[in-house]
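Next up: a single chain in structure tokens, the form predicted alone.
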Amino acid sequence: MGIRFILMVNKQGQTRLAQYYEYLTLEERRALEAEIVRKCLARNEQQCSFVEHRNYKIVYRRYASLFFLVGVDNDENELAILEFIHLLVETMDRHFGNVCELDIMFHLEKAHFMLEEMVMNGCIVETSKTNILAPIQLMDKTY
């Protein structure tokens, strides 16, 4: 499948944005976010941005105040996944003009909608930020 799932996490550890491609139970999701946010906070920039955890690949990386954590197969490149999450952080600056961790809260809909449009099932099917972008563009118009 690829990617399992997307957290954006500020810098005290509190999830701002999650999406799964995969079917987990809340209490599952809470202690998977909580087993994972603390391992990834707990490391210094000099350590490389992926960390094996229960049967996950966490790659991540800090933007400002957020962390992008995404969790994918053992078999997924990270390098690949470090340049998508690079790509939705461009995204997210080109609508919100330099994302912060307040654009998130306040549109959260419309940081999940690009996340819909960029990742379907656990696979990236968009990578055109135009193409991305096009359809909340379309919403703000009608606005």
The other form holds:
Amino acid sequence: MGIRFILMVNKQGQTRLAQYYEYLTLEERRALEAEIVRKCLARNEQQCSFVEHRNYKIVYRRYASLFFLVGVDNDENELAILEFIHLLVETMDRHFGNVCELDIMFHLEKAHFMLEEMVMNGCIVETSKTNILAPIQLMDKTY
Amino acid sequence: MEQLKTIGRELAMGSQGGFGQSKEFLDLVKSIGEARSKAEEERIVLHEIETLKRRLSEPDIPKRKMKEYIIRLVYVEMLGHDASFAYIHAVKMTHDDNLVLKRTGYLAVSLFLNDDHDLIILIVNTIQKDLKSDNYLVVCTALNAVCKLINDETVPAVLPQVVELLGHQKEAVRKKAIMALHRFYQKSPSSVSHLVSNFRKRLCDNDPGVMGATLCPLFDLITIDVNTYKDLVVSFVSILKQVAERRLPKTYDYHQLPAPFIQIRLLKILALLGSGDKQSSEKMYMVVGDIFKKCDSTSNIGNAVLYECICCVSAIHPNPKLLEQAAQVISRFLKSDSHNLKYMGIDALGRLIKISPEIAEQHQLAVIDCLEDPDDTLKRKTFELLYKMTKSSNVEVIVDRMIDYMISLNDNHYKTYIASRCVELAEQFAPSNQWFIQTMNKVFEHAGDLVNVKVAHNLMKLIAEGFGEDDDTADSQLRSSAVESYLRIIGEPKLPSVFLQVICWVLGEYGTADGKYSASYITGKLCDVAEAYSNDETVKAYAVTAIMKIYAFEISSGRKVDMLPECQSLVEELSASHSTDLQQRAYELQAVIGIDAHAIESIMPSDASCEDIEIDKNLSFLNGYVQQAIEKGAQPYISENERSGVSSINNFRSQDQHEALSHSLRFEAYELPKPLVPSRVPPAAVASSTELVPVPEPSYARETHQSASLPSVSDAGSSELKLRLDGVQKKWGRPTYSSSASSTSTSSSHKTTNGITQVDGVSTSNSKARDTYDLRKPSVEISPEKQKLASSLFGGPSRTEKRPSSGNHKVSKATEKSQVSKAAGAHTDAAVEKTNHEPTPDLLDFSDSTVTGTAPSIDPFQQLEGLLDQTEATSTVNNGPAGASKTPEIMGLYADTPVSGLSSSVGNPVLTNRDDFNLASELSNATRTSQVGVSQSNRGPNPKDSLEKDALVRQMGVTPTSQNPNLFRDLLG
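Can you swap the form predicted alone for the form predicted together with the partner chain?
Okay, now the whole complex, with that chain kicking things off.
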């Protein structure tokens, strides 16, 4: 399965984007997000960008005040996931231009659309920024 | 500045690029963004729910408004509140003709609903329609939805269309169709088992995106069944080679590395295919070696690929040269300052030592450093490594370390995990029984409730059986030391239940065996346990039985028993217990104390827990009695199967209706119900039944004559004991009759040998653990110094024990060539069919002649641009009127080639400099300069851009100086 969920959470622990690739109930999501964020916020910058949580491994990366957290299976290449996060941010940056937390908040659906292009069934399927953004830009054009 | 504000205002007004949403939406985002606490956020969301309910009940909501409401609903759910009141609106939106609305609808539905939700059925039809759309973007959107919303029941509804779309002319559609098929495979493999060949076909797709996506399902398939895909080794190797040689379009490059994510997936697949297969592995050596050489070791992504290479090298048939390269990378990882690289290094080391155990030694100090690092993640990874390299010479150090760490943990999930690892290692490598018992005690003491009960049973068994040799003195020493250690521990507060059970059992069995402790001392301790853990019935049961054993041994050795007062009161309390099990044990205890030494010896022989007990399951010794009873007119026994077919109506009918009890259909009419009559049980049987077991209900009549046989048991046992019938009744009675006490209330014949058989599994559990407890001399010295620790971990004899790397080399198939040529053939066909005359990257072709290196012409985005009638290659400049005003800024950014700063951060994954992280270089695709200073001084457009955005949001009433300035910080800036 690979990627089990992708979260964007800010320093205050407020969720900015959540995408799960397996079904969890609202309560389960709430609990999971709270626990993970607590764990990751407690870590300092020297420590690994990887945390084990229950049966997930969480790879996280911080940009300004926003944390990107990706929950993966045990067999996933953590370093590659870390770079995948960066690719996601670069892609958003290309689209929004100097992307900031507010961009994601105002364009939540677009951020989701980008993720939909990049990850399907918990697998990374597209890594070319051009290919990722093409349908989104076409949609902007028509809407 | 004034000008910028104007631009900002324009942007805010415009529908594109700016935030063309309503005031309400802006306010919502603003207030959520500025919320200081979870509680405040809750209030906002609850208020928002009310607003949305009101708004959604209004008639004739414009579509754009509706889209906004849907996104606000997404917010509501994302922030942890139920938005089910409006799911139906999201479902409705999927029907919309407008692509953006449709996609938003699908997105919301897939975020809200699980694939078995009732509303999904309303969407299947829409998906079917959309899959047939002429607009490929609509098809893509529908395929996205298929992946999220179709469950195994609805697969057939869309499967034919999805299969058809595999051949769609748009690569984006083919890619998503493949992933939809992959999803079906994940959901129910059988539904698409006949379509698996499509994955092979799409591997040769001339779009690299489709090929890359196809690797995902292929990886899953190969994981399950390696052998069917051995023929693809050559193809995968060839693809990987071409990727590494930069034959894919530039857009797949990431930080100067060609398509690293595809490389990683290919390496994963090769690792599977080459595992234990020399012939396949040999085909991979070249390309993996090349990647080792080519990979940029200064970037994170380069190291990610290198790590995957190591995984591959350690999985496939070993090759000395590759192993050496892998070892070099590992040592670089471990020497790095970055914790992330250290982590990867430790993990990689754990993989490689399976093949070349000697490489661990040169990294001892690095490993010790990681073990002592305050970072939990690194520490755990290191424990995993230690676990893999445990042998009898270092087991003591490693397990001690693990236990120390385990004690310090609060996280039960991991505590359970590491406790089970400790147990596993101790069982496998224990140098002595003494050490094993001590280790187990520690594990039980600190993680007892998390340990599998089996472990406790194994421990009891070990103590009972000793070394399995004839060395009785050693055995009794072992037991004495166990007893002593338990008497020490028993006083500690809050011991885990499982551990107490072990303690009670051992004290009962061996507490007085060496004569060091008096019976009253031991029983006193046991009483204390029963009292202190009065809520735990299992512990109490163990304690009472242990007390009974102690007294039994006393009596049989001819000593007089004076029951302690606290013991007395405990027994009295338990005989009135709600638990039938405890009650029974209490009565038994009283009974045992009352009988003579001779009888006790046969009921409770000392140290007989390991003796085999013969159980006459057929109760053949009762045959005579049963015969007698039947002769007297009792009903014969009816087996349970027959009885279960008997409804309660039939229960009181006489036996001449037994034919009717069979399961076949009845064709004649049912009899009229008769009033309930008392059962016609022979008087003798009734008498005995009332005497022994009160069976008030007539429907129990059939059991009674069996119960009647019980007196003969007591005859046979020649004791004055009144026997309990629970066990016997369990055999004959209704299946549920005695189940509540089934685990402990066994038949009397068990009990005559020893109480321990009541506790399931102790004397019959497996003996694997014990086999390895040879007397090995612990050759390791524990020292606080690192060096010594290292030597104790690594310095022992380096032979591997018990963990041989699997060397199962299978002969690979000879059909590879033909398969490949077939595949290649299929590909060329496809290429011919394509009207596109531009050169395409040929993934399976070895010859360079037909392939152009960069192949920019197949860039799908450029095709899109053609559609859009745009000449410029920049992707962000299509924003319409509002976007136009933004253009100069963006172009300025693009033109500003020297802007950089990315590289330094990429090179150093710890990212100490995160806030200075600047991605502009990525946007401009310029050559990187490695100095952060340059980037800082050259960050011209960024402040400008930020100012612009700043102005824009001020316009909307969100001021950065207010609550949460972080909202405005560039993520990459």
